[in-house]
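Just one chain follows, in the form predicted on its own, and it is written as C-alpha cells.
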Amino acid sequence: MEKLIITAALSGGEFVSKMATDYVPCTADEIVDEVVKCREAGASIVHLHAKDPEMGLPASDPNPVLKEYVERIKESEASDIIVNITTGGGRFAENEVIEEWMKERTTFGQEMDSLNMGSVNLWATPKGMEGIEKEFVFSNSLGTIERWAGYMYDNGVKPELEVYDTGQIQTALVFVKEGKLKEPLHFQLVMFGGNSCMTPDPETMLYCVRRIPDKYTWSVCAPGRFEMEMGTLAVIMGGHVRVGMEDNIYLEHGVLAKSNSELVAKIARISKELGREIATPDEAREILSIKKK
C-alpha cells in the first residue's frame, strides 16, 4: 500500500473563526507557523483559506492574503510542503467578478487548488445566516467547473476534485472523457453530512471508492468526531486523509485542539500503528503526479 498523504486544512472559511475557538490561526504569521508545525507532524499538503487577521472570518476578495501566505510558506522551514488553495470561499459577488478572482487565484505559485464538482444546498448554518440558509445554494455549474479547471491547468496547478455527493464522481469521469480534466485524478470525498452532503459512514465511503477507478487517488475529510473515524477507515482502505480546524476543532471529546499539528500528529500516529507509513511532500508529489514548482 502506498504511503499516506496527510492534508492539513488549517482554518476554513465561514464556519471557523475566533468565535468558535481561540486557537484557529488568523494572521499570516500564525498561518505560516501552523504550516511549519503541521509539516513537522507529518502533513505533506496544506489547504488554505484567506482569513481576516482579527477574528478569523473570511477575508474579503480581492485580497493579497493568499498570495502572501504562499510566498511566506515558500520562505519558511516548510518550504517543500504542497500548497493547496481553496476556490470555494469568497463567493458573495457577481459571477463576472468571481470569475476574475478565480483566474487570479490560480496564479499565486501553489501546486494544487480545490475544484468543487457540483452544486449543493447549504450543509450547515454559519452564524449570521440563521433563517436564510434554506435559500442558499453553493453554486458550481458544469460550465464553471470546466472554466476553472482550465485556469488551473494553464498555470500548472493540479485540481483536487471536491465531491459532496456521489453523482459528482460521475461528473468527473465524464469530464475526463471530454478532455476537460486531465488524468490522473485526485478526489476529495467531502463527508459533511448535514442537509445535503454525503453521510460520513463506512457504507457511503465504500460506495464512493468503488466508483473511483483504481488508477486514481482519493482522500477524505469529515466533520467533528467523524474526522478520525473516517480518516482511519481511509487509512485502512488505501485512501488519504485531510484533518484540521476547517473540519474539526476538537482533539478529542470536549478537548479543543490547540494547533492543527495536534490533529495531524494524531492521524499520523493511527496510520503508523496500522502499519502504514507517512508520505513526505516529495513522495506525495510522486503519488499525485505533481511536478514540483
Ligand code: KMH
Given for the second form:
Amino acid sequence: MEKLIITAALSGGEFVSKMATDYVPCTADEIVDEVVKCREAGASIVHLHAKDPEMGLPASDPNPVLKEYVERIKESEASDIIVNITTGGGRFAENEVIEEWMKERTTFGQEMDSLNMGSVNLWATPKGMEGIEKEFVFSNSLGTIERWAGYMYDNGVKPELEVYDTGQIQTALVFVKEGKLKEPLHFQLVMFGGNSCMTPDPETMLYCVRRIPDKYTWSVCAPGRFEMEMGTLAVIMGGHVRVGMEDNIYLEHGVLAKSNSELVAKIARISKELGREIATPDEAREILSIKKK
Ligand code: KMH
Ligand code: ZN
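Following the display of the form predicted on its own, present the structure of the form predicted together with the ligand.
So here's everything in the complex, that chain up top.
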C-alpha cells in the first residue's frame, strides 16, 4: 500500500485557543517548534491558521502572521515539510476583506491550501464565543470556491478539498468537468458528526471513498474523540490522515496532548504496527503530484 501521509493541523482558528488548552501553539516560535517536532514524528504536511500570540484566538490581521510562519518554517530544520495554509476559519471579517486576504494568501510560497467545498452551519461553539452558533453559517458559495481555486492555481498552490458533507464530493467532480479544478484531486473528509457534518463512522467513510475515483487521493480528519479511530480506518483503507489540536486536543480520554507531535507519533505508530510505512515530505509530494517549490 502507498505510504501514509500525515498532516499535522497545529492550532486551528476560533475553536481552539488557550481557553481550551494551554498547550496550543500560539506564537511564531511555538508554531515553528511544533512543526519541527511534528516533522520528526512523521508529519509530511503542516496545516496552518494565524493565531494571536496571547490567547490563541484568530489573529485580526492574519496574512502577515501566516507569511512569517511560512518564512520561519522554510528556515527551520523542517524546511522540507509541505506547508498547507487555511482559507477557512476565523471568517468574522467583511466579505470583501476576506476575498483580498485569500487572494494575497496564495502567494506566501506554500505548496497547498485548504479549499472548503461547500457551506455548513456552524457545528460547535468556540470557547468564549457562546451564542454565535445559531446564526453563523460557514459560507463557501460555488463562486467563492471557483475564485479561490483560481488564485491557488495562479500561484502553483494545490487545493486540498475539504468535504464536510457527501454532496461536496460531487461538487468537486463537477468542477473538474467544468475545468474549475485540476486533476489529480486530493480530498480531506471532515467527519465531525456535529449537527452539520458527516458522521465519523465506517459506513459514511466507505460511502465517501466509493464516490472518490481511484485515481484521486483522500485523507480523513475527524474533529473530536474519533480522530484516531477514523484515522486508523483510513490507514487500513489506503487513505491518509490528519491529526492535531485544530481537531482534537486529547491524546487519550482525559489526557491533553502536550504537543501536536504526540498525536502525529500516535497515528504513525498505529500505521507502522499495521504494516504501513510513513511518507516523507518528498514522498508525499510524489503521491499528491505536487511540484516542490
Ligand atoms: N477546521 C477543520 C474541520 C480550513 O482550515 O480551511 C477544517 C479545516 C478547514 O481545516
Ligand atoms: Zn483548518
